[in-house]
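We begin with a single chain expressed as structure tokens, specifically the form predicted alone.
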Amino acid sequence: MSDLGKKLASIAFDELGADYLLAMREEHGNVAPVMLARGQDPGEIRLDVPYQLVNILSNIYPWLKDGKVAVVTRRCDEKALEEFFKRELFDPRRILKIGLACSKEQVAKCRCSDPVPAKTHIGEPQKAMEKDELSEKLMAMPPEERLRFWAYQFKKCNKCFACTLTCPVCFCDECILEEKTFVPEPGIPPGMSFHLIRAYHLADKCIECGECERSCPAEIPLLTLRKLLAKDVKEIFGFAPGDRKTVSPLLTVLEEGCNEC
């Protein structure tokens, strides 16, 4: 068992008391998620890989029927959980956070503004980017010559739907962009539809983890595109993803009898 091995396991079943542990481990030169029970060798952990555990938790919690999980969890993965806890997807008596602060490059590659965990079990707290240079250049163009951009890097879409599959908070049971009534365009690339149904299904849930971008084969500035939606969500409507003591603007209804309607 390795000294960081042994730490985290420690902290999740010595300080918090879990039954599991979700973590990720390198083994035979390979680097996996792993869920560990009590008792069991964390093996060669790894804190390096940004890697959506709440993904893998997503999976295998219907299938736990009891105990509690304790989780690596960087500052967007609490966000993640917290989306989860607003719906009712997870229970949050069982899923316990080990905070993991960022390294100044995975904050910069992220360029992540709020980088910091509720609690910091593990590493050192960095400072927050304050800004995205590609969204300040973007904002600065006049309209059409910021549509001509996107419309460019959409075109380089293959449609392999990578930026879904690894987004820890695209939990719908049926995907909208498969559903041909809203996204009918055939063949490759898609029409900007696509791109535009998926930004607002992610403007009240994207958590900034830029898994997204990293997945993306055709290396569209997604992480972008969500920080600027995100942005006009917070100066609009004052919501911001991940916290759980706010309602989602996307999810309010208009009271009978309303006399603004």
Given for the second form:
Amino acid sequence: MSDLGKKLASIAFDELGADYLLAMREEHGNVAPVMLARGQDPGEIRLDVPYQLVNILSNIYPWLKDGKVAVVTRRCDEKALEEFFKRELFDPRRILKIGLACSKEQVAKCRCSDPVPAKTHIGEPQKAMEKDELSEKLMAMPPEERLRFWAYQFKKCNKCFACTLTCPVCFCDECILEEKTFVPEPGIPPGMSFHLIRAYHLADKCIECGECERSCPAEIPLLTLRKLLAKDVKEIFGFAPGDRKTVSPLLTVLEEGCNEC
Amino acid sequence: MSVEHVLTTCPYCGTGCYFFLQVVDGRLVGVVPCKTDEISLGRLCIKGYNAHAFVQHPDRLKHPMIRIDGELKPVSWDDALGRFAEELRRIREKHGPDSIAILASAKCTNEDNYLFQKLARAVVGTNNVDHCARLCHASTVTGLLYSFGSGAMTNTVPEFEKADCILVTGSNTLEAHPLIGSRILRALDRGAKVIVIDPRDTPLSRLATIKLNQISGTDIAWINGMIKLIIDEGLYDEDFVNARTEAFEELKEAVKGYNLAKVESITGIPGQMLAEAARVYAKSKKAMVAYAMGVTQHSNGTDLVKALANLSMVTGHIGKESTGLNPLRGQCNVQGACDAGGLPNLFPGYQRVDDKSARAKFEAAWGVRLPEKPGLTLTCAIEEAAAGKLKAMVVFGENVMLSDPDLNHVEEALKKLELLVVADIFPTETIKFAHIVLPAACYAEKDGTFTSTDRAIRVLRKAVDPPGEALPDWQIACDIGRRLGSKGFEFSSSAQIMDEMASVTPIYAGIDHARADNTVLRWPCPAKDHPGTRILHTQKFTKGLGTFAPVHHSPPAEETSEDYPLILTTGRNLFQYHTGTMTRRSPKLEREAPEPYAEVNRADAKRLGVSDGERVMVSSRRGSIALKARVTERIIQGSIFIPFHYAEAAANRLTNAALDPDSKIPEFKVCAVRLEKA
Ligand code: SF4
Ligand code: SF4
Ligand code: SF4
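What about the form predicted together with the partner chain, after the form predicted alone?
Let's see the whole complex now, leading with the same chain.
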């Protein structure tokens, strides 16, 4: 058992009283998500690979009949969890958080403006990044050039749906991006509507974890797109997601509408 | 309560992405990409994300069946295999071993395939063993064995992103090999030049630096045209040509007549644009060629592959990082099925069955006498069955009744067989003709290895139990081997099979399950302490000197006529896979591409009075199918495209079974058809 594994197991099972621990560890020369039961050897725990554990948990959660799960949570994961609790998709009494402060490197990769969890169990809290270089570059462009930039980016899309599948806060049961009415193009690439509908749909939910961008095989700078929109939502409505108590000003417009289409 | 994330290999294309299957108490609930995987980099295409969807589908075959009074009835394994062995023995005694053929499978593991060919050679006593590589890259194997001495991708998937120039031809990479396409996009974003030469517009060609559309079946002309220009303008790599190759004079002579004007008149590619593409490719420091079925599936496929080999050798773009000639293999384990000897003329590791010393080695290892005559190819086996000479066929995981050319003819052939045994995971079109049906475990239900298109050994790990009584193919092969009295089938795990395969296959000698478990090994890997080989032909070609082949343009086997004025080309789309047995049972994939269609150029559609979405009838000299027209600019005038995934309008009812003389690959990419309103 590694030191990190020992430490994590003791936080999860002794300190927090969890029945399961959701983390990552080395397996078969790779790093894998792993769900451990109390008493199992955690092995070589690795927290340097950014798996989206909240999204992974949401796949398994419907099948978990009982027990409490301790999850390694970065600040963005904490915010994602809040969105789950807000919608009563997870029972807050069954989810326990082990706060992970992201490394300086990770903060830079995510251009993250909010990297420190409410309570840090593991890692050293790092300074936030103030700006996203690409956002600034794009906003300095004339609109036609900006449009050309995104048009080229979107043309690379091959409709893998990773941006929705790996996103922790894509909540709809029926995804309208699968509907011909909204995304009429047969084959690939899908048209602009695919990306713009998704961007708007996430406007009041995206917690800027960057998983969509990391998972995109076309390397479209999706996180920058989200950041640009989040900035608008904040400026216009004074709202940012990731807090159980606040209610989105867009709620009626987007979520209820979406069940009907 | 158990939750597992089982690392395994994608069962679709030959890219070989790893991913985790999420299993909760024996139920498959999802797919999670593996972020540290060197091939996929934690990304997948839509097929990968949905690779769990068909596994626990209610249609899975769960019990062995025997046809009794025209109907398939469930029986015990003992009855099914007992009958199988008895029939096989009877037919062998009566008609001789060469009246039996075994079809191996590009969807089964290396270990499964090793046993299939061993069963044919060592137990039945015939070299009649082949698989669907015959239909996709047989011409790659024969062509590249001639030019380089090794018929596999010369470089690796990760190298694409570091190339300065990538020439893609006959490959719809973003749809057929999405995660290789993703590497090409990375190169493009970095400023690399991407040249796409294809009769169709593809998602990649629309992003390409240079995009050229040639008339189907005219490829040798443009390749020779490029080579002539490269030699004339002194852009060829003289040092490389002198030191590493032979027969350059013959090549020079052969390409002499291919000036730009003549090439333009044959291919339809504007001469100046072809010249520019040739210059960009030749002058780039690191230039790769990638190709797929648009090159191989022609009646002169072997010559076409040799022409591309000429191009990469003349420019010296081979044997170095981010260069080379790279056939993209279509199925998860089509590379491995070839490596493991699922070919009628080759033992495992490309050792020839008609080579005395190779045969002596296998005879010593297996303790039996082996047949020296190369066996029947898949396409020839169908011919022989139709002629009544082949009596029994054992098919592991292939759906010949949808994937082979000229299906009406295949149907006749299958009906004539005295014994057709099919082992598969779903009831396929082929099973309708089977006498014995055996339920097989799928990729998620067994251990073993695949070999991806870039020669990497990818590990499969069992995530869930097979449904009902289904068994892994290697266990089925072991059982039947033992019933036929052979001693060489005493395996209790797939790892043991790999150990035996490695002991007789020099390119796999250093490979075992324990090593492959945590490192990426690529063959040739000749010893246990050898790290494997990323780039082939670095110091010398596998055969010594690379051989230039003088090849010439010849028209396709079937030309258009007044009655059949259009050229039909077939292929895949992103969302479906092959004959659709898996993808059409995956709701998210089926939803994206639920029905068959024919892509028709706007101008042709206008002339024929056909509008988008209208039902049309497409006919060739062999049959007709009805389907929807998709009017588009994606295809050039005079050609139509139909994906071959759909049984309800099977494109292969139309295709021509004309074969390449060397590799016996059928000409799926060109046949003459007529399109009219239905
Ligand atoms: S960054 Fe992307 S994946 Fe993460 S919450 Fe926002 S939209 Fe979803
Ligand atoms: S992850 Fe990227 S390629 Fe995949 S659907 Fe989203 S934008 Fe398109
Ligand atoms: S690219 Fe190929 S191997 Fe990778 S996920 Fe897609 S189908 Fe599977």
